[in-house]
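The chain below stands alone, shown as structure tokens; this is the form predicted alone.
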Amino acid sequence: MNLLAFARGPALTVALAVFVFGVAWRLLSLLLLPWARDLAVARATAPPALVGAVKGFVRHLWPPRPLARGALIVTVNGYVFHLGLAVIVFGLAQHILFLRGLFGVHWPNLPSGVISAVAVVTLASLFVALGRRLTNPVLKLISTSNDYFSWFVTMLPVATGLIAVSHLWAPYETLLAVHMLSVSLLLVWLPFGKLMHAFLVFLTRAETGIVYSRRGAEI
């Protein structure tokens, strides 16, 4: 078995159940904690649930007023690495055809110049975000081994499919191999490290928003 057929096969199916049980688990252990009952009477005007937890969700969407001048270009970076991401996910031709592999459905794929360019400006992205998480005092001081080593198994993937598709180095086997790789070990820390909130931010927005609008508070 070559590199490419092990990263096609044993590792990806490897990383592809460590991904859904251990999401699954992350959030099945959360759900089912006993819930504390809000034991203060609802607001008069409180809306439904779930409007709060829309309410709250989108309200976070962006800083609030005083705060969004300053946090205007962390606000902005966040955006672009994460709206990259998806675009390059969803979009490319070869992660359609996988993900139609898993699924059954597909769709019409974006042209493979505009993801290159897309995975450029998010690689670019990336970085920005790292630069700042190093050179601010407060986000130094409270940074771990967690944040680097989320970031880091979230630029490698995108860094190894730009090299992939430039077939830059190596044989074009090897560097396809090498960044479905760098995917396996993205899918296997998901659940287990800090990029678990691509999941967990949908819960508690929700959850503050249902508070908030609860206790009549303005979000």
The other form holds:
Amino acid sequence: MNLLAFARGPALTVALAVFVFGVAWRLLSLLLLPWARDLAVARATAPPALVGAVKGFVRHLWPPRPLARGALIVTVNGYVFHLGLAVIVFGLAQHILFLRGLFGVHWPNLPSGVISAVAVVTLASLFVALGRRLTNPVLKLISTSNDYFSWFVTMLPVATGLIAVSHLWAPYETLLAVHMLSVSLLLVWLPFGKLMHAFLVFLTRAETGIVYSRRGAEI
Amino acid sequence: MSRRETIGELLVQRGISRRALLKYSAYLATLMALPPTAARAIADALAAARRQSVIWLSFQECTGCTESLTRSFNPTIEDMIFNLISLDYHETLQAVSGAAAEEARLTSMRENKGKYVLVVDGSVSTKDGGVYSTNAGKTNLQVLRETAEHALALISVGTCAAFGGIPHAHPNPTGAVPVSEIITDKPVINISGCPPIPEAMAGTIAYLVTFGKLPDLDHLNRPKSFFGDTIHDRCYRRPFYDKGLFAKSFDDEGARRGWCLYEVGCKGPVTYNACATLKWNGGVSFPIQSGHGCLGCSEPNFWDKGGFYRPLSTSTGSPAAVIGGAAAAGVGIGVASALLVRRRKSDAAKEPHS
Ligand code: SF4
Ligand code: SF4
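Now the other one: the form predicted together with the partner chain, given that the block above is the form predicted alone.
Full complex below, order starting with the chain above.
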């Protein structure tokens, strides 16, 4: 079995299995925890929980006004690489084929040149994020190896994918295999590290929205 | 046996002019990507060389490789091959049969000890002592070992001999292995393909005869001049690939417009062969030009790489069961851990407060 056969076969299967296992475990073990009842009486004007949840989520899409100026670059940069990642994952024909293989659904692809351009911007944006983490004293203080490793496994598939489509430095079969292995690494790490925010962000922000809307606060 | 004549002498006997030899040498030089000035040197070397004694053994194969060579559209290829070599034994092509044929092999081996080239097509059965493929009462394994012992070099023609090919495909009932797995103490050149391109076979043999040494080989022992680039590197549909324009089926609009065949399973990006440049049938066309993706036939295990029509970027496992199991395990452990916390909490609540 050569590297590509390993990457396409056993490596991806195991990575997907660990991913699904980890996500199911972490979500259920969180959701089934006993919920603390909010004993305070809700404000008369408090909206229903669902509305509070959605509002809370939407409001958190952008920092509140007094903070927005200072956080502008960070926020925009965050959007750049998050959207970039989404465009790359869901827009490149090769990725759509991969997803079609798993879920059976597919959609039209974007031109490969557009994806490459987006990937370059995404990569640059990821490095800006890392740079900030390393230079901002507060952020540096609260960053752990979990943050750095999560950054690394996110950056790796973008970099290797870009190299693979550009056919640089090594034969394509090796580049494709390395790219697929980097995706496997991402899948394996995602449920157990900070990248789990891909799922948990919906829970945390909804929960915050509910708690504060009951109290009539808009945070 | 009489003194083996030089190729030059033989060509004269057959009424082939020096001009024809020069033309042929120029063709060879182009094939092997040698500088054009090499043509004259090749012609001179060839004219003075003795015809190379070749023993050709066929094992677990379909004769497609011999067909590819002898039915090559370009008749000069097979002519030239048979002018350059003295094919002392080839089961499909020789007229004699039975004991006389075996005698021809043994005689050639005796007379050209250490100097003959052994060409093999087909894989070697090894299971149960190799009984699944025998000839004249001997297993292929025995004949290979016996004939390779005093050979100068070996050429594995076709993917079966080079990498095991179709007989080697899962579940490999005969324990088929490539020649290079049995013969490890001699140079083995692999000219893979199912079948190999006739020019690649002819060019490699001609190179051996002309220069008396092995051509440059890649990590799988294939001559770099034919296997140096991927199909994808040289594919005329590449601009469509680069733009992300893919045929989604074999008869959709994209297919009619000649777009890239990646989505319908083309393995060109990971397949090293010369189809896209030399093409088939005397340069008429090649599979991708005819509308079908590359199967990757010149690569090891091409039969077991997850399906000819499955795109390269997809996973080849059939992970439904594994992933389903993993999801169930995740749910189980998630629920269990939450229940544990609940129990701890209620136990704690029951404890008397101090
Ligand atoms: S048809 Fe195959 S070899 Fe040609 S560009 Fe597309 S993927 Fe590459
Ligand atoms: S195009 Fe691919 S599958 Fe077809 S003959 Fe060439 S290498 Fe083999």
